[in-house]
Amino acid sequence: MILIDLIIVLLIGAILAWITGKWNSVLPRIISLAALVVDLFLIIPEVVGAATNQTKWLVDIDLSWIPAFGINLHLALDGLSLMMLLLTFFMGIVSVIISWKEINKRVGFFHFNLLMTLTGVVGVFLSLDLFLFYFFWELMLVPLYFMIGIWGHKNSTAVAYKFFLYTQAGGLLMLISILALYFIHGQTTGVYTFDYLQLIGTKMPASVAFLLMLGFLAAFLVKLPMIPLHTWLTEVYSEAPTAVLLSALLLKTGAYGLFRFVVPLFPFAARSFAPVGMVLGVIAILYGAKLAFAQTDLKRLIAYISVSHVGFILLGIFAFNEIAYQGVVMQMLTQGISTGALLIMAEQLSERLHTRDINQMGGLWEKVPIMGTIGLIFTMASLGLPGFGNFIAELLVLLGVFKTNVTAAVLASLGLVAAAIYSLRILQKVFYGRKSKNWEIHDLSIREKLVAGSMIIIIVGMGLFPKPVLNIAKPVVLKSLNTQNDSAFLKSQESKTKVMAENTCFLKPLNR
């Protein structure tokens, strides 16, 4: 029942935070932090088991929920979802700590929405029933809408509407595909179910499979987000108080959906879409880097860095080999940490300077040397310097893609050069260069140092010791590839059988 406990703890914490917020502004913060720490400790023992357990599912619970419609409470944990949960709880704790003094309005309701968003994220990473998956997918949307609209900056209401419309439109297209898959499976097998494991391998015409895959892609590519569906991201990063959550977690739900659902459910359609997917990935890497270099707003600059980084995820997913998939898993983790840290730094600078314009900054290292050092570390991580987890992730993706598509790998590698340019520009404009004015600002507090230090340990640890992460991810990667290979083999056998049948029918009149 540990998987249900993870969700229940967050739900109880959310309700208690909202209730206690009416009397005390500190209690909601303590409750939120406690709920996330409890969940983190609940999931840590599974990390030890994952290192020795090479089966696909570490924990699997399947309870009947609405049997008349084939809906079950089916939750499962494997190496991929385990690492995503660790990232979720860690970054959730970070979000609570960095907003400890910054959020002073309706504190209880803020933490209620924060924990409800994380409940939706956890449910997405655990659900193996498509109805349940869609429920949690939509659950993320509403509390984030309130968080952006209420606690955002000057244009928060318009940005919240845009975020809602983009993600809701993609989600509705996915719902149509889920329902279509449900009925197609029921008509071909006589069993109407939303269970993911039973829906894998559902027989349908190739054209139908491609259309259903596009419905899933619409939801996942919007959330990732991928060019040209990325325009909501830059505005939300600029206005939202929860940009760290968006960068570290919500973007990963889109990548997770591609890895978990699109590739296994529609293997042939995914392979036919692969050339387009790789082109979109390369465009995101290069175009995102170009736009990042052109920005003067620090938060918008980091938003385009995210767009460039997730291009590697899309590129690796459609490479269909083990090395690329290992790189995708690493990129999902490291991008969440490094970009989240840069967003925290941007928010800290904005609070101290009351501006996000990098042209108005400069020479800040003298005033805030500790913040400057941390900024240096995470900009180096962002550009993929050896010794950081980002380097391992991008190297593995490029090696895997090179085996599949040399041109795409060569073009994507130019993104590493561009990353060095826009990352060094951040350092030059913010911490070095000419002073625009004599800023009187204070350096990081103990609370902020603890957050930054923990994130540095993780990003450096994954860069120097990537093997534990790769070992945990390996069973999931191999299972995904085996599904692809088995499907390709069955498809080839069906094609051979069909050709033989056609030839036999053609020869029968001649024999007579």
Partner chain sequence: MTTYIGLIPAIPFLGFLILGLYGQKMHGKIAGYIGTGAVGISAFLTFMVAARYLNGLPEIKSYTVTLWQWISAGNLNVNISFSLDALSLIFIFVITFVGFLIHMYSIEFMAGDERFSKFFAYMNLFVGSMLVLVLANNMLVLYMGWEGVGLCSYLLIGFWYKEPENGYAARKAFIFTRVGDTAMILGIFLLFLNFGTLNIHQIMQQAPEKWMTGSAIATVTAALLLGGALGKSAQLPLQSWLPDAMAGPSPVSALIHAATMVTAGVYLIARTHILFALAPVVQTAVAVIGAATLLIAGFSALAQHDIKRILAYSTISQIGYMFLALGVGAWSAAVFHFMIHAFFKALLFLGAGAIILALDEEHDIFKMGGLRKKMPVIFITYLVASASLAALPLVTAGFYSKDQILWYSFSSQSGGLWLWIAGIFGAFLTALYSFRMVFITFYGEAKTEPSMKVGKLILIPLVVLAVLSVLGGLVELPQAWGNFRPFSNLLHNVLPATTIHKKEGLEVVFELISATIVLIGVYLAYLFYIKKPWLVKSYEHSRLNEFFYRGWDFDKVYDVLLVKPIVWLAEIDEKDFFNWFNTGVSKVALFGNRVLSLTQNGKLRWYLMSFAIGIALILTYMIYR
The other form holds:
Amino acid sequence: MILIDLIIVLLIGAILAWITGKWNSVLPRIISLAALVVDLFLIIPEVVGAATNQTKWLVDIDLSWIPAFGINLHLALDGLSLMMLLLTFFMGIVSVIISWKEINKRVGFFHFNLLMTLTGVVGVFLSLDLFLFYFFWELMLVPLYFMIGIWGHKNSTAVAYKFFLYTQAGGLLMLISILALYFIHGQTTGVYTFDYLQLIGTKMPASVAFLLMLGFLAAFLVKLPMIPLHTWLTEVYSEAPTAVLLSALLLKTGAYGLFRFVVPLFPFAARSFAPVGMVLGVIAILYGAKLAFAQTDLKRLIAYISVSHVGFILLGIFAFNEIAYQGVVMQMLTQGISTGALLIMAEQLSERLHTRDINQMGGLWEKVPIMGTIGLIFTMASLGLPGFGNFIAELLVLLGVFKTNVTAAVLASLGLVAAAIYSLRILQKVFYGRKSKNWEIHDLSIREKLVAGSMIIIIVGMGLFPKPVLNIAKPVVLKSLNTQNDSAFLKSQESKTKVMAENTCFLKPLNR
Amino acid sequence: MTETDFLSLTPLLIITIAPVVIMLIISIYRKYEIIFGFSLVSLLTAFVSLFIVQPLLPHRIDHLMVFDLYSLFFLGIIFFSAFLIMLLSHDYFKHLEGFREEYFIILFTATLGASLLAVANHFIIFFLGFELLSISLYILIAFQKKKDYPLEAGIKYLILASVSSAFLLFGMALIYTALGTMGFQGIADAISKMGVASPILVIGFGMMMVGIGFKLALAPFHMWTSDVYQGAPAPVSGYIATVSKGGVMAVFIRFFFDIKGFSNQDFFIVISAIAIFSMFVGNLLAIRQQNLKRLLGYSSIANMGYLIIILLIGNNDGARAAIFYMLSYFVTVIGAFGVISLLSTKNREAEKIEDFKGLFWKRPWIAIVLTLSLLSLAGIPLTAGFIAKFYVIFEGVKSGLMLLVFSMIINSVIGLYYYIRVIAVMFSTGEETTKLPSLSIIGNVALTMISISILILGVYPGWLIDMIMKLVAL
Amino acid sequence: MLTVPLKILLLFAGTLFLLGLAGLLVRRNIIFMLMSIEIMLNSAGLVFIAAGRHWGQPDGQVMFIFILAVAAVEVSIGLALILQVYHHYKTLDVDAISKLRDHN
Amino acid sequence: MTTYIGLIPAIPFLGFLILGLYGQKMHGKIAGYIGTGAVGISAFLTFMVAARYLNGLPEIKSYTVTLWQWISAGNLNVNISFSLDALSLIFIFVITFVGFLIHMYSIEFMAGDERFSKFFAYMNLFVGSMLVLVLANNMLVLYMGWEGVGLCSYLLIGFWYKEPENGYAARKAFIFTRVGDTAMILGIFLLFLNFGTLNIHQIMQQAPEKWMTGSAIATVTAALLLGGALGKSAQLPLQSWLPDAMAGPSPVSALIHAATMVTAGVYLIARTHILFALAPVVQTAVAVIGAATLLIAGFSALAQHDIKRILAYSTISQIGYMFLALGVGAWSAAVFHFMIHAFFKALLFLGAGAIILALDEEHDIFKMGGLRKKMPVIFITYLVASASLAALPLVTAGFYSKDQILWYSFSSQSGGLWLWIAGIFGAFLTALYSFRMVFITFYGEAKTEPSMKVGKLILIPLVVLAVLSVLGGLVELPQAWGNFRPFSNLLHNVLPATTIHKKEGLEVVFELISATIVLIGVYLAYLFYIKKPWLVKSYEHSRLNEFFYRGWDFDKVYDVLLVKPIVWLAEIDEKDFFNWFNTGVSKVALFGNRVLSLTQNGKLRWYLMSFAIGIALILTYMIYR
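If the structure you just shared is the form predicted alone, then what does the corresponding form predicted together with the partner chain look like?
Now the complete complex, all chains and molecules, led by this one.
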């Protein structure tokens, strides 16, 4: 029941925060912080289990929901979702703390939305029923939309639309694929279910599998986001309030989806998509880097950095080997933190300076040395300096990719050089050089230092001691690779399957 | 007429007698609250009587009417919607000057018309219900006859609805000419015996499409929609969007399924085209619309476009999906119009989107209801619309209607844009401009019922879907 | 007794219907439009009667009686509305009554 | 023993952490003492470790300590572990000992700087990372140190961040080395894929078994590793960052850009010499690159005015010698030159730093002059170092190390006449520019008055290093002179001896030749820059000299070939090309809306018309299908 508790705690927190927000602006903050901390403590015991249990799901709940369609409330936790949850709660806590003073209007409703978004995210990471997954997938959009729209900057409403529409479009395409998968599975086996575990290994002709996979990809690649579907991200990053570093978290749901659903459900289709996926990954890395280099708006710049980093995830997923997958898991975690930290820094700067244009900044180190140091640390982390978690992630991804596709790995490694170029540009323009104006700004407060400090500890910790993470990820990685091996035997049966599937006639022609 | 005939007619009889009684009461003692209370009770009784009738089913009354679980479900939906609208009308009409008790009489006759459509199994009942509904609506729309907008809307609806009735009638007449029967079963039998459809028959069906298309506001017969929605009093607009469409949809589905229209390639293509066209027209028209009533009008065009996909599925599953979709769509739309009618004052309708600026911060409760409604229209989880849309896509994918499903998806995204546009306005920080009327208990009850329904259908729809699956079969 | 073939009757009714439709599209006076609608309804009635005779059933005539009744109701309500319109607009030109529209 | 090995890099890291976290709150020079102390402890530990290591020889040739398992993913298992052998021992000795002296020097040099504690924090971080680099027994750990020193180099070059140029110089350094590093990480991937491990020892054991000499895979791998080495060690074609790196404080130049970090490339090649031996093409390339670099840099050094830039080019040139040595298989000679170079070049930078400090940030040697009498200690030490740089025969350490390289470049298996000629000409250039620098700076009339006296903390390191610059060479004497070679004997535990293909006796002849040439160079410097300056007036202003001055216009080439296109590419598409997708979709939708909106004109008859058209279309379709 612990998994349902996680969600219920967040929901109750959300409602309480909203209600209490009417009378008091501090209570909602405390409530949402408390809800997140409670959740964090609820799952910490599972970490121990994750380190030892190598095969089964750590927790597994399966309740009936809409039996007519074979929809169940199936939640389960394994190493991957555990880590994503840890990241979620950590980032949630960070965003509550970060927004402690910054968000001072409509605090109650803000925290309601924050917790609702997190509910959706948590649900996404836990769902093993495809319908439920889709449900949560869509659920997190609305509160996030409100957060961007209400507490964002000037153009935030338009940006919020864009974000909403993009993700919704992707989600609906995924819905079609989910349904088609459901029916194919139902028609071939007679069992109509949305259950992920049962749908794995559904037999279908290769062409159909490919089409269905595209539907899933549509949703996940928009979330990632992959070029050319990334434009919402840059705007969300630049217009959203700080706490929407949550959106950095949302990107992880896309990666998670690829990992959890696309690869196991469509092992062959995914393989046949691999060359395209890798090309897309490389393009994302290089094009993102190029655009990051061109930006003058600090937050847009960070957005493109994140686009570039996401390329590694894409690349790794389509490398189909253990090392790359471990790298992807690492990248999901570390990128969330390092990009989040950079965004926080950018927001703190723009709040103090009232501009996000890096050409207007310069020489800020003198004024805000601590912020400069933190900026330096996370810039270095994001350019993949050894000692930080990002290095491990990128190293493993590149190494894994190198095993399967040398060209892609070589091109992607150009991204490392590019990363140096654009990252150092931030430092140069913002902190180095002469003061462009006589800024009167203050350095980080204790609250902000606390946040930055904890993020530094985590990212360095993951850089120097990544083993726990890798260990927890290992069974998951092996599992998703094993489905591919299992499917080797499926392949032999594919011809048989093909006949069967054609008889069952998935795409009824218009033969009326 | 047998005893069973009478018994199964109970629900209809109740709403037939009710207006007569109301007339009597009015002539004795004209008091708004009493009339309102009586109307509510009658409608409730009618609703409850559905459960009494249920064991008798299925039952046919000659060729004219059929009482089966399908029609019973539709009657339930119609009564429930009419009930909600009645609740929401209370505040709206209370403020009006002059006689307003008659509103409830007409509401009953309109509901009777819709109910007749739901049970119709013969052209005569079809026509009768259709006309009863139309004529009642003329009056309802132009109820505030001194104002220009309602008047204009009334005239427009009058002319167009009459024309559509003429088309419908002419179509029926041609079909009758070709087949010599007016009962649905008879027509179905005759068609299945006939090899090639004669041109007269084809023209007949085509002309019936105009009539039905008009009432359902399908493109290209949609143009009246937003004008009438805008002009009519908000509860009446809600009524047109729900009860009236529900009745017509009920008879359309029954007729279409009986004659197996979906297996005719011509119909298939024409209806697909109309569906796709309606979706795009409705959604595109709504994109920049600044008037919420018009916007809902356009959105209803699109929604009916989604809904008639179900016609093409052509089996019980489709009918079930239709029932679920309509129920959730009706509750949702009534919610939206309900908010409008509760926020309207004697002199002005709260219909401009700007009127809702910052509503969330001023009247969170009302804004939440409207938000829920709009999210439900957009098909966002936790709301009825999500499950409903899912259900339709579900059935669509199952039947392999990929083109329609894809255009539905494209349109869902377009639709999302304008729904959230309204939501954005509600949540924007607005300065205090308009003074909002306060809510009565009845209004609150109605809104609560609506939001609870939306949420229940969205979060735990299993029981209802199960029920529909178990009970409904055509 | 002279029997008119069904085809001729259908053609006649069709012509009437089209005339009514044309009248609707051409005339701007609401009263004339109402009359055109009457013509369309009656053409449908004519088809019913003709078909009823063709099939030797009373159904067609029953339907016609319904149509008559309905048309009467419609016209009465229509005239009532037209009266209001005239009070309000001082004209019966239907094109003048177009305040409800999309504003670009 | 193994504990100490772990502690050697750990203590500077500890110093970094303390200074980084609490440095801001420290008063006065406390931060400096902590930083220096940390490195001092490391140096002390190094001596202890060295003593034990030498004791343990010849039985135990290397010690390994594993701290923790770092990465384990798939078959990739990487431990954070260090191993100490003769090669790394020499390196850690230089790093900690010279590092300690430079830290000491910095206490005074950096006194009063507002970011005093930051400086020492960065310096400690550097020393720690550098120690990780040389102690690593795993390619990935080595890479970690490799990047770590790159970071410190970046931070310290840009230490005086308020001048934008310093920032740009720092960035340039980082990006140039990053290019090399990326090649190197690819090389590391190749190693892993072929050997299934990244443990250097295991790789070196397996490599000769698995790979044929001259095979493509070996060549590619060695070339990629060489790429890393070229970037870090500022060799052709990635050399042009180093002169700009002089923007950093002088101790930084001394420690990072002369003594230690820039020689990491030398270390890498020496460490993986087996791979290079398996790839003769690449090894030859190393020699050729070294030879070319030493000449190019030598010419440029001769053209500079800025004292630190002279030294920078000189560093490039001297590392060119080391590469030359590596390229001809004279592994121990390269390491020997590294050590001697660390002494005298650090000394030169520190001396230059002291001068610059005393002259109030004056860098131009032509504005100095006559400093001989005003700063005697600095003069003497500087003279000693320059002599060592110029390889003045017999008395200087530089002579022994450089002549060994020159000899091997001719005599070894892969050596040759041309390499030797390049080397000997380079030696001539070295003598010329180093004494040009000395004569112009310290002789002639005084143009700028020193504004202060330098203190003991500056002078002590200078003297110590001067002593080493003279006596350091005695650990390795030419073969002809009694074969006293403890240094290469020590190294032969790790690196193979150089095979000589020419007659042994020739060595003396070559030494005489080079000694002569060096002396000629010194004399010419005296002639040109003291006696008859007009002789070179016209050359100094010639286009050729300008060309050399600009470092052979490498920057310009990069600018045209890389920087400009990239910036152009960035600028033409700043707004992101893919936005068309959004704008396109929304335009289409809005267009549709406008068109359809026109039909909603409120005119009843228009609506009726759409009825008519609709039914007409439907009927037409249904009838005439």
